[in-house]
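Only one chain is given next, in structure tokens, and it is the form predicted alone.
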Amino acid sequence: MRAHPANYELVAPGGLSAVLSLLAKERGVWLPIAGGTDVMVEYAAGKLPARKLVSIWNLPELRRIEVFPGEIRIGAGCTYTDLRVHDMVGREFPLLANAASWTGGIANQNRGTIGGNIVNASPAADSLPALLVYEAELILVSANGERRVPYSNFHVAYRKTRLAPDELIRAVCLPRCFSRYYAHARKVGPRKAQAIAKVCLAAQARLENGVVEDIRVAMGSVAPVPLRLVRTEDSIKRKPIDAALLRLARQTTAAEIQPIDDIRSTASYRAAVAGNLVAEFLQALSTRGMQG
């Protein structure tokens, strides 16, 4: 049955410090709400807890993307196409450039935000791989200040995170030190366009001398939050890329996530397809390894 809007209050108080007051005021009273593509999906079908609404949509403080020597910072507000447009995001973090271009249709990648994606902490969301790889830090912030925090270990549990009642994610934080690493990056579902991933992969690796020396792997809707596949990695570096260790990449792969059965898909069926994803990502690499 479908929401009724009397049952919702929505205030939008045009800026940050207002927001987090509000916020402070009522701890877990007040619900963020940005592009809110998937908070009115909930609304539409009468699943939103009715409870009280306040607008982040369109925050100047949240919507900048700012470079520095050492990283750039996204904040939390820039939606799908900001991401997807901006040329530094998509020349030095391809990955992510990548994953807003999956994201939905053009309307949805005109609303939905970056820090929305990670809040709504669906493991099968296409961003969130990418973040991992790039090893992203979060600056959090509330009416008592910021705190940084990694980004790896921000989902504790199926959409569940360490976000406090009365913090919002203010920006994305990823460093500026990959411009020598191959990124590859695959999404598996249903159709080309609009469709929730079955299996999403985000990696980028380093060869040298024919030998993996370093490399980043991470998938989505294979666990119940976004993973990185720190087992995997660990069985890939400082090895060539032949046959046998293509096998043992599909074994540790299999091995290391977490799938399930649900109305997408079977838990054997991505198990197989995450095992060869990542070894198609180290054939690329091979192959552009060989050509230099």
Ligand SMILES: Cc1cc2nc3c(=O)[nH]c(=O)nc-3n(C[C@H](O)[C@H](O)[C@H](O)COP(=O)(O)OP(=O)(O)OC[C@H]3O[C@@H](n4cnc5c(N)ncnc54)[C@H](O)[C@@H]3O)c2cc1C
Given for the second form:
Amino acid sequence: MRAHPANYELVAPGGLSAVLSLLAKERGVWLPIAGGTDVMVEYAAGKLPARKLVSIWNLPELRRIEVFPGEIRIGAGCTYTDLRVHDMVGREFPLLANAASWTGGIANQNRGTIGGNIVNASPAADSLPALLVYEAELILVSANGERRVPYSNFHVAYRKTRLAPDELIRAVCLPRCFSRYYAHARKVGPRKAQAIAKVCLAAQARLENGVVEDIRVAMGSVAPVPLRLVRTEDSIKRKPIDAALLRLARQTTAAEIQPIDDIRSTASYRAAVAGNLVAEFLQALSTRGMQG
Amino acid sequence: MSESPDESSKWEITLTVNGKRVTVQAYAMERLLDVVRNDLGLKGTKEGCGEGECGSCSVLMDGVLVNSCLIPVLQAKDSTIITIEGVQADGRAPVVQQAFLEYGGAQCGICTPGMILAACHLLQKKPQPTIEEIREGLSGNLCRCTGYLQIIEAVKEAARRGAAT
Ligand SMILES: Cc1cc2nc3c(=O)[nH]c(=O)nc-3n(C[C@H](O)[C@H](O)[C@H](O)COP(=O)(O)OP(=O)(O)OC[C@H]3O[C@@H](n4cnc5c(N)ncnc54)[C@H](O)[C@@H]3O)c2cc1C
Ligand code: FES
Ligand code: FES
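And the form predicted together with the named molecule, for comparison with the form predicted alone?
Now the complete complex, all chains and molecules, led by this one.
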């Protein structure tokens, strides 16, 4: 049944520190709401367990992109549109800019935030494979201060993260060391915008003297959490791209992922698609990849 | 504000809608869509899916296209909202609306207010969009009637007629 607004409380204290002290005072009681593109859908369906919400939409402390020599810090409250219009994100982190352009329609991109995508923790989320490939770190903040954690061990199980009840994600940090990589993203689904992916891939690699010097491959919708395919990467590293490697890459990919059957697709379809996506990436790399 | 989550109380929320400052009494979690339709009586904004998928509830909030069904009204406090009723003030809209009429871009009309607002938002950012950009700009707006081709043609024509100027 549809939720009645009288049964919910929503406050907007305005500044980050006011929000954090509210979260600290009544731990686990207040649910942050940023762009609301996940929360409001649950709310509309009458499935939102929380009754007290605190708005973090448009908090200035969360909505800026800071550029340092060694990294870029994207505020967790930045929207997909913010990411798409930022020059450096597009230039140095094309996998993230791509994912942003694939996430729902324009209205959704004007509201949905990167922090919301991370904490909503869907295995199908579009921006999360890119964060794995870029080895993103998260700055988490609470009334007690900040801690910095790698995204790769933040997302621990199906829709579970290491975020403490009194914490917010403040920013997503991406190291600026990928300019010599060839980047490649693909979303396989019924249509590109506005649809949950059956499988999505973010990958980048560097060729040197004809061999794959370094490679990072991550996928969504192939496991309970967004997955970096470490074993597949190892099986490809320091090898030339030839027919044997493509075969091996398909096999290791299929063995490494843990896809399921669901309403959007079947496990065996996903395994076949995942293998093909990695092979397709390697082929593109061998023809268009930068030679370093 | 009441402590009991079972009965929160209403807030006084001021916003500027179609150029007029209005104050409504509303629960903070009331959807902007419901406030616009019920409290302000602006029925041009439609409810299709109620979950962000269809775009028929589109409005411009601080100049940006949003789905009003996903916005708790407290988050729209002090913002500037343009609905389809107020879009004429935007010079682009009459050209876009005329092109929709001529090109069969509207049939039952449920999606049309959202389509027009999405088209205006697109043309403001990209005065001469490619077909691909038109498709992308309208990809969050579903239409059960036209099959989209007429809508895309209408937006292309509006751009040609200089809707953006
Ligand atoms: C029509 C539609 C299409 C969509 N399409 C896609 C798609 O193609 N790909 C995709 O990946 N997603 C898609 N989504 C899902 C959604 O838009 C994204 O997950 C979005 O990034 C959520 O961000 P938000 O700010 O709206 O989150 P909210 O709904 O505000 O919050 C989501 C969760 O994150 C928490 N949260 C938000 N920000 C923070 C923070 N800074 N710190 C701590 N916790 C926080 C909230 O408490 C809540 O638990 C779609 C949604 C809709 C409605
Ligand atoms: S009613 Fe809001 S998007 Fe469908
Ligand atoms: S004209 Fe009927 S839904 Fe578009």
